[in-house]
Structure formats: C-alpha cells, structure tokens
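Starting off, we have a lone chain in the form predicted on its own, written out as structure tokens.
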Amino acid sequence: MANNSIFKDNLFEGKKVFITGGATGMGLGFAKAFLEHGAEVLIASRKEDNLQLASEEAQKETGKELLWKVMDVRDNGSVTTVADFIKSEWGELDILVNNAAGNFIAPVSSMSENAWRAVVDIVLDGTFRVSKACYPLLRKSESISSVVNIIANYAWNAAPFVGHSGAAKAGVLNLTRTLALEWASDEIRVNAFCPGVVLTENVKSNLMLDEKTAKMFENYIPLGGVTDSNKMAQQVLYLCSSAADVITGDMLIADGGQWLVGNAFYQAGKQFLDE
C-alpha cells in the first residue's frame, strides 16, 4: 500500500479529482494520496512555480502525472477557465476538494478592510465560486460525487486573533450543509473536514511564528500531537470513498481532540500582541 495507507491502491481508479490550493502543504498531500490510489488529479493555485514543483515532486514520488492549472479563487473568470478545462479534459468531475486558504494572526480592532477581505475572499467566496463552477461537472459523474471543504476547529466557536478566518470558515461550514441539501438530488455529497495541526510552510510563516508558539499549540492536543499531511489525507480519502456514501452535510474533525480542550489561538494571539 502506498504511504502505508489502509486503503486499496486502486480505491479511486478512474476517478477525476480537482484540488484547490494543491501545490503546497496539505493540498499537495491530498493530491499525492489520490494519485497513489488510482485517481487522475488536477491541482490549481496562484503560483506557477509552485505548481511546477508540485508536479515534479508528485511524479517522482508516485510515478504518475499530476495535472495543474494556474487559478486564483478570488477571480471568477480564472475559476471558470479551469472549470472549462476540466470539462474539455475529463467531461466530468468525481471529487472536489476546496482547500485554498489564507490566514494570519491579527486582532479585529487593528485589522484593515483589505486584510479582512483578503481572507474571506479566498476561504468563503472562493469555496462558493469553485463549487458553483464545478457543480455541472459533479452532476455528470457516473457515481455519487463528493465535495470536501477544508475548515478549522474554530469554525463553530470563537476565533480570537484570526477573526477573518474564523468567520470565513464558519461560512464554509454553513455552505457545506446548505449544498448537501440542495445537491442531494443530484447525488453529490458535500462534507467538511477539520484537520489537526500540520506544520506546513504557510502555517510556520503565518501562524506558528516561533518554536514557543508551535509548542503551545501542541500542548493543546490531547492525542497524537502535531500531525502530518499523510494522516490528514487518509481522512479525506475516507470521506470521498464509497464507504462514506451515506454521509453528507457532516463534519469530520481529526485534530486529536484539540477543540475539546480550548482555543490555542487565544493564548498564541495574546502572546503575539504582548511582545
């Protein structure tokens, strides 16, 4: 089994998968996992250099081709262009993972309009744009298709010092449940996935500003500690598999119980502001 996966290598044989924000971090981890399990995968993000590097890395590790397109989820024209490419290349779509995101620590009182808008436009509005553009393609899937929206464990509670991301992720969670009902008759499942703490490069540069902050976050995780993209990819594979065909409008939390303990962003944010 690839990457010690618990799933069969051919689990997604012939399936067509589109992942936003797929050039780095967890998104790339998801992409490689789907490739390793037989799927055809397209990733998209804003930076061509990152996409090229991701494609080369995936080819080296999996021996399979990873398709990619430059796309900005904040630009509806850009999103439509990629949806048109999927239509011409595949004709349908089986799985969509809305993974594109942006976040950084800042109190609402000093947050600029542009800072707020930047995160909400990527996370919430971007999820709307991509989901809507891909809807006709998901409808054409020969089997039950699946949408997975990546959220965070502050989406249903307070999000101190990351209020822009919290409000956006809360909106995505609500949109997830709305689309689950609206699209059920089209045999499209829509679920949310809440990952644990994964120290991707973006997380390190925007949230885990130093080793002390990273340790603080880890202290809030009862089980498993800081995790990795491979473990998180296994959860997404499950949500998109036929084993989950009766699951829609739900939320899978895989954060080691962190959300039950408290909000690490509150402590991290206070520390950041006090210094």
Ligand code: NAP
Second form
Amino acid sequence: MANNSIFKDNLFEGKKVFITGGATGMGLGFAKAFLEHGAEVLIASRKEDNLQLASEEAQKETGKELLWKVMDVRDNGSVTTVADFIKSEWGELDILVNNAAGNFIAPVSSMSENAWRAVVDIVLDGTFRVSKACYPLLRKSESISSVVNIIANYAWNAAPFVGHSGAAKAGVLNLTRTLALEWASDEIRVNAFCPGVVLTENVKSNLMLDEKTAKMFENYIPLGGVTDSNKMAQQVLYLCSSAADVITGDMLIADGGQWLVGNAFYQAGKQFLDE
Ligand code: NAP
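Having seen the form predicted on its own, could you give me the form predicted in complex with the named molecule?
Below, the chain from earlier opens the complete complex, with every other chain and molecule after it.
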C-alpha cells in the first residue's frame, strides 16, 4: 500500500492533476501521493533546480515520472503557457491544487508596499490566474473535477505578523466559495484545505520557526504535535476523491484543533520581534 495510505492504489488512475508550487514541502507531498495512487501529475513553480530535484525524488520514491514546468503565478503569460501545455499534453484537467505561496513574518506597520503586493500577488492573484486559466480544461474533465485551494488557519480570523498572507488567504477562501457556485453547473467542485503546522524547509527559514518557536506552536495544538506532508496529502486525496463529490464551497481544517484555542502566530511573532 502506498506510503501508509488508507486509499486504494488506483484511486486516481487516469486522472490528470496539476499542483502549483509542487516542487517543495507539502506540494511535493501531494504530488507524490497522487502519483502513488495512479494519477498523472504536473508540478510548476519558479525554480528549475527545485523542479528537477522534485521530479528525481518522486521517481525514486514512487517509480513514476511526473511532468514539470517553470511557471511564475504572478505572471499571467507564464500561467497561460502552462495551461496551453496541459491542453496539448492531456486535453483536460481533473484536479487543480492551488498550493503556491510566499510568506514571512513582518508587522503591518513596517511592511513595505512591495512586500504586501508580493504575497498577495502570489497567493490571491495567483490563485485567480491559475484557476481561470485552467477553467476550460477542468470543464472538459469526463468526471466531476476538483479544485483545492490551500489556505491557512488564520484566514478567517486575525493574522498577526503575517497580515499580507492572512488577507490573501481570506481572499482565497472567499474566491473558493464564489467559484464553487459559479462553476457548479460545469461539474467543477471548489474547496479550501487548511493544513496544520508542517515544518517544511521554507516554513523554518521564512517564518523563523526554530526549535523553540516550533515547540510553542506545538503547545497550541490540542491533538498534539506538528503534522507532516503525508498526513496532509491524505486529506487532499479525500477532498479530490469521488467520496467527496457532494462537497463544494467547503473548507477542510486539518490542524489538530489549533485554530480553536489560540493564534500561535501572535505568540511566535511577538517573541520574534522582542528578540
Ligand atoms: P513551500 O515549501 O514554501 O511551498 C510553496 C511553493 O510555492 C514553493 O515550492 C515555491 O516554489 C512556490 N512558489 C512561491 N512563489 C511562487 C510563484 N510566484 N509562482 C509559482 N510558484 C511559487 O510551503 P509549504 O510549507 O509546503 O506550504 C504549502 C502550502 O500550505 C502553502 O499554500 C502554505 O501557505 C500552506 N500552509 C502551510 C503551512 C505549514 O505549516 N507549512 C500551514 C498552513 C498553510 P518556487 O520558489 O520554486 O517558486
């Protein structure tokens, strides 16, 4: 059985899956999980080296080839080029995961306009661009197709010290529900997925999550402990499976109950700024 998965190995046999930002962290975890369950997978992001490494890692671990393309979600031309590639390669798309993101700790009072714009451009505008470019391909899917937008558990509440990311993810959540309605008659489901804390390399460096801060995050997780990309991938597989064909415009929160009890970013950000 694929990587302790609860799902059957051929669950996504023949399905075509596109994951933005799929060369690192959770996105790569999603890519490997879809490959292990029979899907054809395309990942796209800015850094060619990372894409190459991801493809080698996926091949080594799953025995399957994935496709990759250099793409910047901030550049509409680059996004439409990848959509054209999907059209010529597959002719349709069954699953889109809008996972690409950028984030760093900064209080709004000292955040430059460029910093604000960069994060909103990747997270919110990027989700709009990629979703719109993929819409004609998702419509062509022979079965009900699925879009999963990756958000964060500060999207519907305050996002202290990550205000750019919070505002952008909140916009993505709203867009998720709008598209769920606008695209329901096209048999395209659109949902948001809210992961728990996963200590990916970029999270550790961009959010200054050293061991001490990570411990503090852990203390805010009622079910205990940070989680991992494999576990998060299982949630995304479920959301994209036919078992979830009655779910659209919804949000799956898989953070061990963290959002119910406190805002870890508030504590972590305060500590970071105090030091
Ligand atoms: P990650 O490793 O930093 O992955 C983000 C990916 O986005 C990178 O591969 C990056 O690749 C890509 N990206 C950034 N800017 C881009 C652009 N302009 N165009 C195309 N791709 C771009 O992050 P992660 O920790 O796995 O997070 C994955 C998702 O989960 C994100 O949406 C994040 O907000 C969300 N999330 C994470 C956590 C967590 O604890 N890790 C918690 C809640 C939510 P390039 O640099 O090559 O472009």
